[in-house]
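Read the single chain below, which is given as structure tokens and is the form predicted alone.
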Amino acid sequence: MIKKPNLYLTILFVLLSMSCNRVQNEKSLKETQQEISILAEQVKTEFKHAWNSYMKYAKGHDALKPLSGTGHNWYSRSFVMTPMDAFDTMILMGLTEEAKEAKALILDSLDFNKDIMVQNFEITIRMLGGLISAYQLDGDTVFLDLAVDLANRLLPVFDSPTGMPYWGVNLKTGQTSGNISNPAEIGTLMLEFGSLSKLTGNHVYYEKAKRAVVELYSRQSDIGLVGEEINVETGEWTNKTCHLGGRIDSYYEYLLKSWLLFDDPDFLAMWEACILAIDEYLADSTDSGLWYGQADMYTGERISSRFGALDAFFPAVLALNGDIGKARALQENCFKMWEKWGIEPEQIDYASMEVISPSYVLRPENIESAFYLYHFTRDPVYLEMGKVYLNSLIKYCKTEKGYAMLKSVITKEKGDEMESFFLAETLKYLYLLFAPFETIDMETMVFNTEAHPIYKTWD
């Protein structure tokens, strides 16, 4: 004869379980928050050890060159890009000291009045969404003087017939060059234009900027695609290749985030209009997944399956418009690019897993879009992520003199290149994807595609 449980004793034996397992559960988080912390200190660390070999072996240089030790300048006199990059990564992270050495480099030193043809693509957004974000968060008026100024000179690139910007400008003479550009060196200029405006007053630099993604929409094929090159002069694609890769990839990210930051309802129509025809076009549901290819502006038809360090920024841009299921497909392939080799390819072909360009030049996309899917998901699966490329860097990047790019995945040969975006981009997001929450607040900022945030600081 079978006897009945005693139900006194069951409540209790079930009641004493719960009591264990939340005890247990609240140690496990303990841990877990432990561990996290630990790793956003070890990330504090490296961007130290990158920081110090800067100043020590190319201070006052654009840039550190990590295996000879020397110093190298994008041009023929600095413009002391890493200390501009890297001074918002500072103050996030609470570097003090660092933040002080970098602002003193950056004011001591910082001189636009030169007679140097710049590429105003790549000085709007390290330099003037630099100063931006600098004046944000440090409140000193000197930043927002030297933007002022340097917005000023860079304004005759929107003098085409068409506004869209010509490719660079002499910042003393105020001379253009470069007639055949792409999407993304016209179309990513607006936050870091537009706030300005927000933050002065002055129009110009916001009417100049939309004016020249206004105009690039405004030659989309009946499709909705954009082509690789364009010529500003006459408005007439020369390349006629859609993808998210470089040379059109932040076109599409400043569409929403113009948006997001503006509340320009302009914007969101043609981001809107975008995602449409990226969706339909683009989007390339195979056997491994979910990828993004290349195909004909004016047709849709596939090009090729190549995929790369640059695309990797979509995930990102999915999840800040909250096409999460989206984001997190591509995301898991993103990843699974980055372990088959140990460290992600420039670009890969993705049907067939090969590499197409070998190199890493410490690109910070594949992190940027783990961090976003962990921001708004906060599953745990981002932060192992995390680990994983954290432990990669260490282990195939790190030098006695900083942080080196690899000219091969395969091999792991190192190249004498740390570039600023390194410590602007690439370890900022990283550390972000450990800090703790409440350390920025996505609600009311944007990072620009070199992840200098920019706040929403305007009525």
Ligand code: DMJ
Contents of the next structure:
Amino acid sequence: MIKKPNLYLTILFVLLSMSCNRVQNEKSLKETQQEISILAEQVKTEFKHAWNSYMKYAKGHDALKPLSGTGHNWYSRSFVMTPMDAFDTMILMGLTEEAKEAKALILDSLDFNKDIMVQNFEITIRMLGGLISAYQLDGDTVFLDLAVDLANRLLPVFDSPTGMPYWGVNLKTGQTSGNISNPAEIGTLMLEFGSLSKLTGNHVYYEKAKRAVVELYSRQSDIGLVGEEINVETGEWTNKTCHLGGRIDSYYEYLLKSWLLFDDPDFLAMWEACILAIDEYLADSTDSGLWYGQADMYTGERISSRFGALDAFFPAVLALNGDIGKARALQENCFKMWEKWGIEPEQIDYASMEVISPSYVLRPENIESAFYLYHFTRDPVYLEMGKVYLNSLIKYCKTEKGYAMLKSVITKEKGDEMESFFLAETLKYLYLLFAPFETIDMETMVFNTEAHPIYKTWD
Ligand code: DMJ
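Condition change, the form predicted alone to the form predicted together with the named molecule:
Full assembly next; the chain just shown is listed first.
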């Protein structure tokens, strides 16, 4: 017969080891806290390197070219995308001097009365989102005036027969262009246009952006999926592949976040229906864990096992939805995708773990998901991921003149491009992962898809 251990001795042993562990944990926690603060400072240093390089080589342009040390504009004139995208990151990081520089550049240069055809989606998420955050964080009403002026110039995009927005609009003439669009470009306007309505009391922005989403949603298939391309004039799908990657990604993100920001139950209903279909047809439980692949929007049949840097936003959305188990499982694979090549490629085939598209354009999504998961779980495994992301960025992308994209994560050959979202998102999420929790109150705001925080300041 196995002898039962003496109960009192067992309790004493457990209590003793608990108190030893506590002392050890307190010690390691203190050490960890110091290490975490150092990491946060290091991210700030890297941010300053990127910003100072922009100021030195590309001041006033939309973006820095980090190899040639020159500037680049998206259109025939600059809309100072980099300062606009970087401004609220500077405020969150406490970089007061840099924020002053950025604000001066924005206020000196921004004038939307230009005869230029712009892409509604990119201008909305970077510029309109940036202006709204800038107004909410800085308090200067000039930012709000600029946001209103810009939004009014963008409004003609919604004048299609379906109410779904055209691809682009001329900021001066209001002429629209591009009748082929996609769920991301149609459904990623609500946070910016909706919050502008809340801040100004003018409902037109909320109504137009919401109608676009509802029209898109009403054209999903019987099994609840959308395709990759749709004609906004006829409402016909021109590409029937559903997935979580580029062209669809932030449509799903905004359904959930619009519910959280506006308490509008229509968004909750749409989100709940969509996540069921995503779980049913896109989720793929494989031997290597959980992935989300591509499926035919009508039959639900799997089309491919493509997944990439853009799809890596989804653990963040799952975590925000309270689905921590799935979020953790997918993030494990997102991190594997990063680690396998030392930095993540744009797209892989998760069935073979082969690279399909080898570039890395300094994207944030993998880091964003680690940030959300750390926020909700406090599991240090996500801090460890953060260290890996930071070291990879420094090792492979840092140049004398900024930070550069990689043409290939296999060869690590650099390209002459530093997207403004590197300052808006990539370094912001990395910083927030290591920064004190009180740096951002996640209960009162949501991040737009360009990581511009939008605060719920209304009832
Ligand atoms: C950003 O402009 C946004 O996050 C968008 O939703 C997707 N692409 C980039 C970052 O990768």
